[in-house]
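In the block that follows, a single chain appears as structure tokens, in the form predicted on its own.
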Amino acid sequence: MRLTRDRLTAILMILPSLVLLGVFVYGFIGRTAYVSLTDWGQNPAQALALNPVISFIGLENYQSLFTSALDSRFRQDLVNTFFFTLFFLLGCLAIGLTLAILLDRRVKGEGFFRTVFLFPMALAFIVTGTIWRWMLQPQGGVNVLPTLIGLPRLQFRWLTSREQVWQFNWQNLPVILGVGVGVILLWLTVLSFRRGRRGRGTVMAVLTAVAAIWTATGARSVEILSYPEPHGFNLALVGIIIAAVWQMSGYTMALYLAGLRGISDDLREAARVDGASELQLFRHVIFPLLGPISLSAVIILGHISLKIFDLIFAMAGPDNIRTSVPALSMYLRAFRANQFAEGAAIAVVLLLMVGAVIIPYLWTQLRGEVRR
């Protein structure tokens, strides 16, 4: 490739940004990954020393997070993140799609309603959390709404409930993961064969069989903990999920509304002329065309939910174990307890979780651009 004057100018223009990005993003990520492999913070006398004496201990911090009796909070954090992400995504997609379908019918005052539904997205999560914390107080707010129509007041403790449902034993985690991976591989197998990709389908079928065999045999012999440790969905998260859905459902509404407006009327009329009912029109025409928008919404909302911090901090505080998530535990360990290595290990786990959501999306987008 020839280095022309214009090309050299372009390189010089973006070079400062590349250097800053390399140092302050990827350099710090590398530094955090290295710190997670040390014992920095285990000795309180060395934690804040000017030149702390730290030792390389490998993956001990990660092993402790998933198997130590002292780190049960982190494991509950992961469970909280799973349920928060699941219900946050379902709520935002369902409400956003419903609002978009209603507005797509050219209702009177559409601009007003669109602004009202989008307005919560303009607020910071810390503001949303403060507002909803007031509304979910046990002695007022939402709990007294039924009294307006003569019904008794609600007694639900939105942010402090200790009730837990859908419990499972952490010892069974290998089996649960094996079943989950097997279901995903089976789905990919069926999808590959339906699309006529027999080679890929055969590979997926073999992997599905391997996952099933390992789940039935090897997974049961993996001993993570020597004692039962139940985890489940804390009902104290319900109020936080409602607040998060309230804030971000307007965003999904805007995405779906743009997608619906991009579907031509000719296509809809052609489907109706062919005898499709309104339900069949949505099922076979509109919903498949909205698939890429749904995927984008899932990716964006998914990475927001995985690294959620400020909303929970404002609503329930950092010390409420029932509503804690990995980002809160990382903050407490690194910046309150000065256990920098353990905090860095949680940060790396969080980065891997976000990467697992973002990287497939970026890979798909890049492949699409190359094909174009």
Contents of the next structure:
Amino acid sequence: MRLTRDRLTAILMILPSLVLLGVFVYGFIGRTAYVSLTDWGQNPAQALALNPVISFIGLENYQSLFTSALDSRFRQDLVNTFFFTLFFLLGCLAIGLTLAILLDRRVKGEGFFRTVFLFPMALAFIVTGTIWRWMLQPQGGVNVLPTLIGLPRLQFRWLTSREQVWQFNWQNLPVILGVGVGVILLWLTVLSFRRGRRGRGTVMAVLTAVAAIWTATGARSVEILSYPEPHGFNLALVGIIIAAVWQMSGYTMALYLAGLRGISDDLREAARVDGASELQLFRHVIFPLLGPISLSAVIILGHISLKIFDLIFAMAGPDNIRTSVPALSMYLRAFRANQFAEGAAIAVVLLLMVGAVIIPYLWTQLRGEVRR
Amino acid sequence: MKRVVALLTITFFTLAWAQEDQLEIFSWWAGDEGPALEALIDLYEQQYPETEVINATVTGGAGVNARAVLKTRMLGGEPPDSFQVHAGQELIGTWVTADRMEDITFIFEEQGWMEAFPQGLIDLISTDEGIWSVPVNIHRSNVMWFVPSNLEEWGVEAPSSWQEFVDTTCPALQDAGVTPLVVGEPWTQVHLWESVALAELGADGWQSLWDGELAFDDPQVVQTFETFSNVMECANEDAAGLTWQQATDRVVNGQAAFNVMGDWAAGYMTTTLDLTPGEDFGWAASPGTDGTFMLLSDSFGLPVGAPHRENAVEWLTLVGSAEAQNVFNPLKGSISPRLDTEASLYNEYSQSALEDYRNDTLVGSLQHGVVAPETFMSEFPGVIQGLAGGGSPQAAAAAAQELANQVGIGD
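For comparison with the form predicted on its own, provide the form predicted in complex with its partner chain.
First the chain shown before, then all remaining chains and molecules of the complex.
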């Protein structure tokens, strides 16, 4: 690579933003990661002192997040995030796809409907949250809708329910994780063999066996907590999931609509000439072609859902532990309770979670570009 | 070149302006509470006309937003001249312990305030090292609200103990199809717990809890969580979705019989809902706490490194004076902490509060910043929520004790 004048100019041009990015993004990430390994905030006398004495304590903060009695809120936050992400993604994809397919029929006034469906995305989550909080009030809003047609009032407590379903014991987490990983690996094994990739399949099979053996032996002996701690899906999240789906399904629709429009009519005609029914057309031609779009949607919605904060703050308030998520706990821990190190530890966990979604995506994207 | 000169000039004047005779007052008093602050500032401007007052208000109930902004400014080395803070541990456990406040005992001594304010209050705002803020007002936390005519209709009376409430009042009201007690969002539940705990532990027990002499996992304290659980059985199930005003509304509408809330509820009912104290709504000390006044107070302190320290001291001297407090409190809907207050300035409810304030034993509120540092206050709602969601009193007590150890209560 020769340093031509042109290249030099280019480097000079992007240098300022590289430096700023390096300091204000990666530098601060590094700083947060460092703070999370200290005891900043444990001693109130040092938390806000002019020159606080901060000492390095290693992974203690992380350990306490996953094992201390006081941090059961954080563990429920993780469970909440899991269920919220699951239903938010499913809801957005299903509704978005349905709307897109309907609109793709070249309905009259398509532009109008497109705007209507896309409009919620223009609102801030904090606005959506405030409006939906009013609509989901226990004694009004959605709950009184049935009375308009003479039916009895709904009694569901959208945001204030204390019920929890699908409970599991936090102590069993290693086993659950082991089974989950095992199932995914098994699926990959089967897939590899089906596609005729023997070598890969064998590796996967070995990994599956390792996961199964570990789940059966090692996982049972890991003791995270010394007492059972039930966690599950809090029904109070239902209201928040509805609001979030309302906000983002229009966006998914737009993505899918673009994808559908990208599928040429020739392809559809060809399938029809070959005798495919409409259902078969979708199943074998259109859905596979929409695959990459679904992936993009899952990535984008996934990272929104992992770091969601404002919607829940507006709808259920910061102290409602049934609807809490890690971002909320991080804010409260660091900026209300002055426990800066613990807040930083939660932030790092969040970063890792978002990274787990984004990095594989970036990786496949970059690899694709290099190949081209 | 011209531009550069212009820029430099602007910078110069900005800097010069910053050196001027000013006073920056940082608070969260806006909206309904704004006029009361304005009245204080007017008074200051009359006495010190050459000083320019900057009203740096950050809106948001109970200072939730203001505290975050204040934290940023203090950590950034840019403290306001004086800031509003809940008197007591919220200030002491956060800023005093970090050496960020000036001891203002000298103002108390110069002005003769050691006699003007009751000893019980001075104890709550002091440490061994000094006195840390000037209280401007007093609110009472342990008040139970109801509508007298409704109670008559349902055939119940304000209970005199939580035991009586759970055993007799609650079933009677449930039979009548009325919610016995209405609670709101999480902090109002902590507010309820402090009234229950005060009744169970008594004034001395409550204080020793915060001195670290009484542990949270002591059977006596476990009992407060137990009683709280029983009381919550009589409360509305949609609590988490209600603001305190909506909870008060349910009492006024006759959907619920009782509500425990600070006496800003009286201000809400008289000013916003236009009700007459004593007729349209009634009150009593929360069950089992007669003779004890659980207080909270807004106050102003003096941060280390205040840019206009002289003016700030003048400000503190003013807000602690009888004259300023008589202007401020009737507008704010609170009472003056001073013992020489003119009772005739206040409405019927506030007069009764004033009377109790002077005669009762004074203790500090947890939810409103008097007895525990910020870290404890911030995490404690989680403990109460776990309990309200069906957790065991023992687990709540253990969690609370762990929290107390963490923040060093009793060290």
